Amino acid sequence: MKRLRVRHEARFTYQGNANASYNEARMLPRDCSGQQVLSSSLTITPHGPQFPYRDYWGTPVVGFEVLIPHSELCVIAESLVEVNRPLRLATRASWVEMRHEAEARCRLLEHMDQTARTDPTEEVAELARDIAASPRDPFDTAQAICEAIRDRIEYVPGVTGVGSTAKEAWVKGKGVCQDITHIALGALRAVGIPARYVSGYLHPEEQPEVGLTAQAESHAWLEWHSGSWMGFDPTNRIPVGDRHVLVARGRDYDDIAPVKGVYAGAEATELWVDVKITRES
C-alpha cells in the first residue's frame, strides 16, 4: 500500500487575449477498487464558476468558464491518494462465457467497438487474430497481444502528437503510452475482447522513497475484461499496481483528455504541463 500526493499543473498561454473560455477538466483521481482519494482540489486562474459532475463513464469532471479577457489559463489539480492494489488472480472466463456476458451487458459492448483513435491496421488485426487462434483463454490472449504490440512499438516521445491515431503510430513504429494503449485497444477489440482506455499517473520509481518528490507525467494504460476487469500497463509490460493512480476511463483518449474546451478572441495557445508525485507513506 502506498500513499501518493500528486500535483498536476496545466498552463495555457494565448497569443493575445481570450475574451472567454469554456472548459472541462478530468484531472482529479476517483475512488475505485484498490484506490481511495483522501483529498483533492482544483485551482483555476483566472477564477470563474465551477460545475462538478461525473461523466457517462463515471469520471469526476469539473466544468468551468472564464468570462473575462485573459492571456493565460492555469489549472492545478492536487490530490492525496491511498493505493492498495495487491496482485490478485483475476476471474477467468472462457471465450464462450465472455461472449455471452458481453452480449448481456451494454457497457461491455461499448468497449468492443472501434473508434477513430483505436481502429487497427490490417497488420495489427491479423497479429491479434493469430495470437487468439492459439489455445489460450481470453486473459492470456489479452496479455500476449499487449506484449506483442509493445515488442513492435518503440517508446519515443515527440514522434506522434496528442491527436495521433493507432494506425499512424503503428506505421511510424514509435510513440508514447497513449499510442501504445490505442494500438493495444484496437488489437484486443479486433478479437472480441472488451477493453477500455485509462488515464492517470505512474510513479516513475519502482520502489519510491518516502518523502522524495519525483518528476512525472500523465500516463495511459488499459483494462480488458475476461471475466472481470484487469488493469495492464502495456508501455511498461506490468499489471496495474500501487504505483498507478487512476483518474479516468473511456473508449479512447478523446473521452478522458485532462483539459479540453473552446475559447474566443485568441488565435492559438501553447500548453505547458508539470506533474509531480510524492510518496508520503
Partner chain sequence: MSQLFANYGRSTDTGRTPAWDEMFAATGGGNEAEQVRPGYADLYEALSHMSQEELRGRADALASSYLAQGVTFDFAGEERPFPLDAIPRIVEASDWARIEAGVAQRVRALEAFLADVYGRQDAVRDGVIPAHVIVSAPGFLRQAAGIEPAGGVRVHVAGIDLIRDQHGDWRVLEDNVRVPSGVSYVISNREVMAQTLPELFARMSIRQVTDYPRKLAAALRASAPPGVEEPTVVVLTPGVFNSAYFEHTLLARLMGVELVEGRDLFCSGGFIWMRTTSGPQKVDVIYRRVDDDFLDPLQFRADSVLGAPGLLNVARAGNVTIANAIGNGVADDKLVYTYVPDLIRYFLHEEPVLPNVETWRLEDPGSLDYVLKNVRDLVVKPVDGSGGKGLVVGDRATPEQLEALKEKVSANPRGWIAQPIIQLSTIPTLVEGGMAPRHSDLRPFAVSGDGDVWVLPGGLTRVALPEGQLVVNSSQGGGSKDTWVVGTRAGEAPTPVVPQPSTRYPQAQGSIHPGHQLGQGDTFDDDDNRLRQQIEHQQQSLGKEA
Given for the second form:
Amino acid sequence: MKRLRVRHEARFTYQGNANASYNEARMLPRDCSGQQVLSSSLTITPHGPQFPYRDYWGTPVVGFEVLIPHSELCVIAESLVEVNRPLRLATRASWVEMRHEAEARCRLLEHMDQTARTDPTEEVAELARDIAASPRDPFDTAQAICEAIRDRIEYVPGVTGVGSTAKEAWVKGKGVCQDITHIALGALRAVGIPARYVSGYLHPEEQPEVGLTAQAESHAWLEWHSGSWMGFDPTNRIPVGDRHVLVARGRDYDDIAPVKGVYAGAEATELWVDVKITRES
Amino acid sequence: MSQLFANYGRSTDTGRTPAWDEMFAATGGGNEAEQVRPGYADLYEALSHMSQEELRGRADALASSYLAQGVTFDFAGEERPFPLDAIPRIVEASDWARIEAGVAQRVRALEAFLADVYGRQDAVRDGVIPAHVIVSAPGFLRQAAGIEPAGGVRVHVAGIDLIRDQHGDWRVLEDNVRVPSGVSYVISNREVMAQTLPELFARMSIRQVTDYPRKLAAALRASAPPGVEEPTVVVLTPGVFNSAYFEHTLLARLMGVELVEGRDLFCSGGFIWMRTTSGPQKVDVIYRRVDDDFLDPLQFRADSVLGAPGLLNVARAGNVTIANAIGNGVADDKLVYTYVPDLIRYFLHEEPVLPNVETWRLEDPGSLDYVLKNVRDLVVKPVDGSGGKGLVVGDRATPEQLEALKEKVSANPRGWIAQPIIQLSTIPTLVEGGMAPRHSDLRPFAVSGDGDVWVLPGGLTRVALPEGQLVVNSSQGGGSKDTWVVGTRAGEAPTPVVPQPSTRYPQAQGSIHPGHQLGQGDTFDDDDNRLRQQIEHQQQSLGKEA
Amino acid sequence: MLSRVAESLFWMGRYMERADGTARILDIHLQLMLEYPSADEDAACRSLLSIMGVTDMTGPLTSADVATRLATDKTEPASIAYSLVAARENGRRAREIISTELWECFNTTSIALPGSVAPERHHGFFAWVKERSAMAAGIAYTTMNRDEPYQFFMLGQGLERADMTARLLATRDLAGTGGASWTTLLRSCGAYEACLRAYRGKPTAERAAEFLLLDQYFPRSIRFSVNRALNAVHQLDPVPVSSRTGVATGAEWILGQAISRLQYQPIEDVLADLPEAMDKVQESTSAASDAIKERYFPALTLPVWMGEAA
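Right, the form predicted on its own is done; let's see the coordinates for the form predicted in complex with its partner chain.
Full assembly next; the chain just shown is listed first.
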C-alpha cells in the first residue's frame, strides 16, 4: 500500500491573446479497484467556473472556459491517492467464454474494434496471430503479445509525436509508452482480445522513498479482458501495481487526452508540462 | 373522358408487377372514369373540366408565386422555384388512420430505444439487438451518454419515410430522427395550392396543416429544462447558405422565435446565451438544424463555426434542451432499421402497424454472396446515408458502378444493406408531355413534447420527375406534391362561419373622380400571372440581356 | 433582438436608400453629360465616380462606362444593382423578423434586376429603382412594429439618406462640367416645387442650398435625415434621466456635432467650399455607423476555433 501525491501542471502559452477558450481536463485520478482518491482538485488560471462530470468511459472530466483575453492558460491538477493493488489471481476465461461474453456487452465489444490510432500493420497482426495460434489461454496470449511487442520497440522519446499512430511508431521501431500501448492494443484486438487504453502516472522509483518528490511524466498502459480486466504496463513489462495511479480509460489516446479544447483569437500555442509525484506513506 | 388524362400512360414495365397507381385502379371498367379510385373522385371530376393549357397556366402561376416568395432552390447558380406539382396526392381517412398509428408507434419505439441505448442497454443484454450493431453505428455518440433530456424526449421531430408497394401497402423505408427537413414545403405547398385549385378546397374536406408550428412550439416549450417558467426557444440554423434556410426562417417566423446562427450563441457559467442588442439573453431550448458533428467544436469537429463550444456540457448540466437530442443518429442507422419491428415488440409489447421493406443485412452469413449475385434486382444502400446518398439501384447502374459497389460492400459489409427494387406507387403528375404517372414516397412528420406523439395530417410527398426514376429525393431532381388527407375525423366536423352583413358602407368623399372606376381596363382573370408578367415586362422595358 | 439581425436591418435600410440616392444622382448627371457634351468627359466621369466612392478607375472613361458601373454592375459596391442585391440579402438574413410583403418586395426587385440597360432606357430604369425603394419604404412603414427592428431600419435609412444628399450636393461642382444647376439638384430630390412653395417662387442659390441642407420640414434635407437617425438612436437607447448632458451614445454625439457644424455657420461659408463641407457630412455618417456597430453589433465576426490538446 502506498499513499501518493501527484501534481500535474499543463501550461499553454499563446502567440498573441486568446479571446476565448473552452476546454476539458482529464487529469484527476478516479476511484477504482485498488485505488482510492483521498483528495483532488483542479486549479485553472485565469480563473473560471468548472463543470465536473463523468464521461462514457467513467473518467472524471472537468469542463472549463476562459472568456477573457489571455496569453497563458495554466491547469494544475493535485491529488492524493491511496493505491493498494495486491497481486490477485487473474480470472482466466477460455476463448469461447470470452467471445460469448463480448457478444452481449457493448462495453466489451467496443474494445475489440480497432481505431485509427491502434490499427496494426499487417506485420503486427501476424505476430499476434502467431502467438495466439499456439495453445495458450487468452490471459497468457495477451501477456505474450505485450512482451513480444515490447521486444520489438525501442523506448526512445522524441521520435514520435502526441498524434502518432501505432502504424507510424511500428515502422520507426521506436517510441514512448503511448506508442507501445497503441501497438499492443492493436495486436491484442487483432486476435479478439478486448483491450483498452489507460492513462495515469507511474512513480519512477521502484522502491519510492517516503517524503521525497520525484520528477515524473504522464504514463500510459493497458488493460485486457480475459474473464476480468487485467492491467499491464507493456513499456515496463510489469503488471499494474502500487506505483501506478490510474486517471482515465478509453479506446485510445484520443479518448483520454489530459487537456483538450478550442480557442479563438490567438495564432499558435506552446505547451509546457510538469508532473511531480511524492510518496507520502 | 377527360382531355388531361387522354395519354396517361400506365406502367410500361412489363417485367415486374406494375407499380400501384394511386389515382387509377388497373382493373375495373374499360372506361377511365370508372377506374378512378374513390378518394380521387372529386379531384378527377374537377380536372376533367380543365384543359391542359388551363392547368399549365395554374401551374405557372404557382411557380411564380414560389419565385416571389423565395421558395426556391439553387440550380447551376440560378434560382428556380421549388418544384411543386399542381396535382395533389390524396390519402383517404382510413389509410391515414393506419399511417398515423404506425408513425406514432415507430416514434415511441425509437424514443424508448434511444433512452435504452444511452442508458442501461437492456435491449442488447436481452438479445433483441446485437451489441456490435450499436457499437459500430457511426451515429452512436458516446458524448451523448449522460445527457438526460428534459421530459425524456429525444425525438422532438421525426420524419418517417413511407412508400407504397406494388400491392398498395404502406411500408416504412427509413427513419429520420436527427434533423428531418421538408415540413416547410408541406406548409407552403398547402398555402399556394389553395390559390391554385380553390374550387377543390371548397368541395373536399381536407385536413389542415397549419397547426404544425403551434404544435412544434408547444413541444419545444414543454421540453424546456425543469423550473424554467417562460422558456426562450430559438431555431439554430447553419446560415443563409444552407439549402434548408427557407425552412428555418419559416419555422422561426411562424413560431415567433429567434433564428440564430452559431456565432450568435456562446456558453458561459453553465448556461448558453445569445448576443442581443441589449446584452446576453439566456436560451433554454435550441431547435437545432445543425448536424451533431458541427454542434459543439469542443466535442466534435474542432473547426466548426456553426455551433457553440461548450454546448454539450450546458446540456449535460441540464441547463439547455437540444432538440432533437444529440446522438439520435444511431436510431437512423439502416442496420438498426432492420431491428425496429423487434424493438417495437420488445419496448411497446405491440405488433408493428407498418411493416418494413424486406432487407438483407450484408454482414449476415450468406447475405453478402446472395446480394452480390443478385445485385441487378436490388437496391444497395449505405447504412448511414440519408436522402438517397450513396444508394445504388442495381438495374440502373453501369457495370463500372456495380464493380465499385461490390468492392466497397465486400470491404465493409457492416456499412451496407440491400432491399428488393420496389416499384413505388405512381401518381398523375404534370410533366412536359402532359399528365403522366410518376413514382412517389411520403414523409409524414411527428412532433413529440409532453408525452404525446402528434402526427401532422399529410406530410411531404416527393415525386421523381424523370420517367421511371425510383429515387425521389429533392437532391436527385425530385419534385413535391401537396398531400391531402381527406374525410373528416370523428368530432372534427367543420363549423361554417356565416359573417353578418355590415350595414355600414365605407365612407366616401363624394364625387371627386366622376366616371372613374377602379381597375378599369384591368381584367383580373389571370390575377396570379401578374407578378411574372410584371417582372417580364420590367425586364423587357429595361432591355434585360443577361 | 439578435445583434446580427439588428445589423442586417440597419444595412437593409442603408442599401435600400443607397439604391434610391444613386439612381437620383445618376439620373441627372447622365442626362447632363448627354445634353452638354464636355471637352473633358473623362474628367467628369472620374469626378462623378469618385464622389460615389469608386477608387479604382482605368483608361479614358465615358458616360456609358459610368452608367454600367454604377447602375447594373453587381460586382461594383457603389452600384444600384449591388445595393438592391445587398438589401435583399440583408432582408433574407432578417427574414423571420420582417413581413412577408417586405421580403417579397426586396426579392422580386432583385429577381427583376436587369443585366444591362440601354442608354435610352436609363431614365426608365432609374424611375423603376426609385419606385421599388419607395415601395419597400412604404411597406416597411405600414407593416413593421415600431419596435427595435424598425428603429434599426430607420437608423440605416436616415444615415444613408444624409450621406446621399451630401454626395448629391458635392456634384454641384463636378469637374469638367458646368455642374448641375440648383434647379436640377432640387428636381432630382423631388424638391423643386416644395422649395418654390417654401420661398414663394423666389429661390436663389443660397436658398436652394439651405433647403437641401438645413430645412427642418423637407424630408430629404441633410438636417431632416440626420434628425431621423438621431430619433431612432434615442428610441433605441433613451437618455437616462440621470444624464446631465442629455447625451447617451457616441453616435448621437457625432451626428449632433455634424448638424451643428452646418446649422451654426453662415450659408455663404458652407457654399464657399461645398465639397469640403459635404465630405465632412459623409465622414460623420460613417463615424456614426461605426459607433452604432460598436454599441449594438460588436464582435460578430465568425470566431475561428482551433483545437488544442496536451
